[in-house]
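Presented below, as structure tokens, is a lone chain in the form predicted alone.
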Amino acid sequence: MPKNYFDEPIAKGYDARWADLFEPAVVEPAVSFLADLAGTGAALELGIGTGRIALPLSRRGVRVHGIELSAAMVAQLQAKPGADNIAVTVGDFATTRVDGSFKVAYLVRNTITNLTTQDEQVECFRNVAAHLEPGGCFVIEVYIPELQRLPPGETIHAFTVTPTHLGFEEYDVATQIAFSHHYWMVDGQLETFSAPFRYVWPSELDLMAQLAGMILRERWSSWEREPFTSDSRSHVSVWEKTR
């Protein structure tokens, strides 16, 4: 199983740590997607946290699902207006399985690399499929790695860097592990948190949903569908179950 870094004390400083991410203009398009795919049907989330996508895709009349190994990230959004309308089931969402079928499963904002293992990823698309009713669509929205765009020899990026806020990666290649490092000033105290990622390319995914029965429906470079191309700094990706 994987390891659960977010424990408490970053479960109830996650939504002020990340406010952006919060914002209208970033949620309101991915609900939009997500509620346009599922239709009448049922949504999983997968990492649900502290519902960010969940809480609103409910309210738009969609029933959601949600895993989540954290449970200081699930008392968070159980604390959260609207939460009685989601059932979240603690454990990995890589094997965990709930009841009942699907239209949609999506996992959002490069939550498929805290799978920090191939296999773990792979196993997590069986699992997805095996909860997807015919035809339904698996759906994920996760970083390129920034390989590319590194300096010859530099294996370190600089994600964020703001006055309150400092992240980069720190790429291994053998191991395909990007380890991800935060450092917040907060009122004047530095927190810290890191943790290992999985980085994942496009092509990989497709071949493991290709293992699961699923088949690329479509990719964009955001939740807006704006076209996917070699200058994409990230994707979402769709895969339909076929099987």
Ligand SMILES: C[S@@+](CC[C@H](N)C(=O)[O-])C[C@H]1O[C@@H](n2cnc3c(N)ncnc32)[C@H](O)[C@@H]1O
Given for the second form:
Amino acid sequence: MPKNYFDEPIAKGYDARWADLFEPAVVEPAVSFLADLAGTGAALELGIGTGRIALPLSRRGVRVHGIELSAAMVAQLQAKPGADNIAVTVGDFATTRVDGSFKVAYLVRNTITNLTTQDEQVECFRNVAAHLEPGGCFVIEVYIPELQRLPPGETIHAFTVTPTHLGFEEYDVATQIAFSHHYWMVDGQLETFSAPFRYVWPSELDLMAQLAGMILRERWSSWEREPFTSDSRSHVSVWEKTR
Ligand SMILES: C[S@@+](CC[C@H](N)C(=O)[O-])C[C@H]1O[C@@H](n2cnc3c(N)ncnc32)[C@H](O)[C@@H]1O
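Please move on to the form predicted together with this ligand, as the form predicted alone is already shown.
What follows is the entire complex, opening with the chain shown before.
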């Protein structure tokens, strides 16, 4: 079982700490995108967390089932209005099977990189394929590694620098791991979070999809369907189950 980095202290503060991600301007385009793909079918969220996307998607009438490693994150979700409509299975989304078949499965906010080996990421694609109806889709939202923007020889990228939050990642090209560190000042106290993430390029994800019997259907740089280009810093990709 992968290590759980989203334990009680992180789970309790998740919505407040990443409040910008809960803004309607961030949530609504993702929910619309996923609702369009789900149609009248069901949706499976891998790493459902505190329900940032699942709850509004469920409010649109889509039946949502979540898989989540952290019982503490699930407890936060289940304390919210509307959570009764969402089934959650506690487990590793690379291997955990749930009942039913789905029109769409989705993995947002860079969460594929929480699986820190290639084998686990491939396993995740295969697990998704086993849950999808024929013609169903798998959607991933994930960042493009910042390596091409780093000065030669540099391995550290600071992604947030404010008086109360320092966030940076250290790239190790040999292992394809970006170790991410956060330091927050909260009420005069220092709070920290560090974890390894396996960064992954779009082409490698396409190959994982192929191994699992899926083919790329769409790739955008955002949920608003802006074009994906060499300058894009993240992507939303949709693979369709073909066999
Ligand atoms: C960055 S949070 C995203 C939560 C939610 N999807 C959102 O958009 O706010 C990543 C979530 O994935 C969960 N997670 C990470 N690795 C997992 C795994 N292997 N299996 C199941 N859940 C996992 C974490 O516990 C955490 O709740």
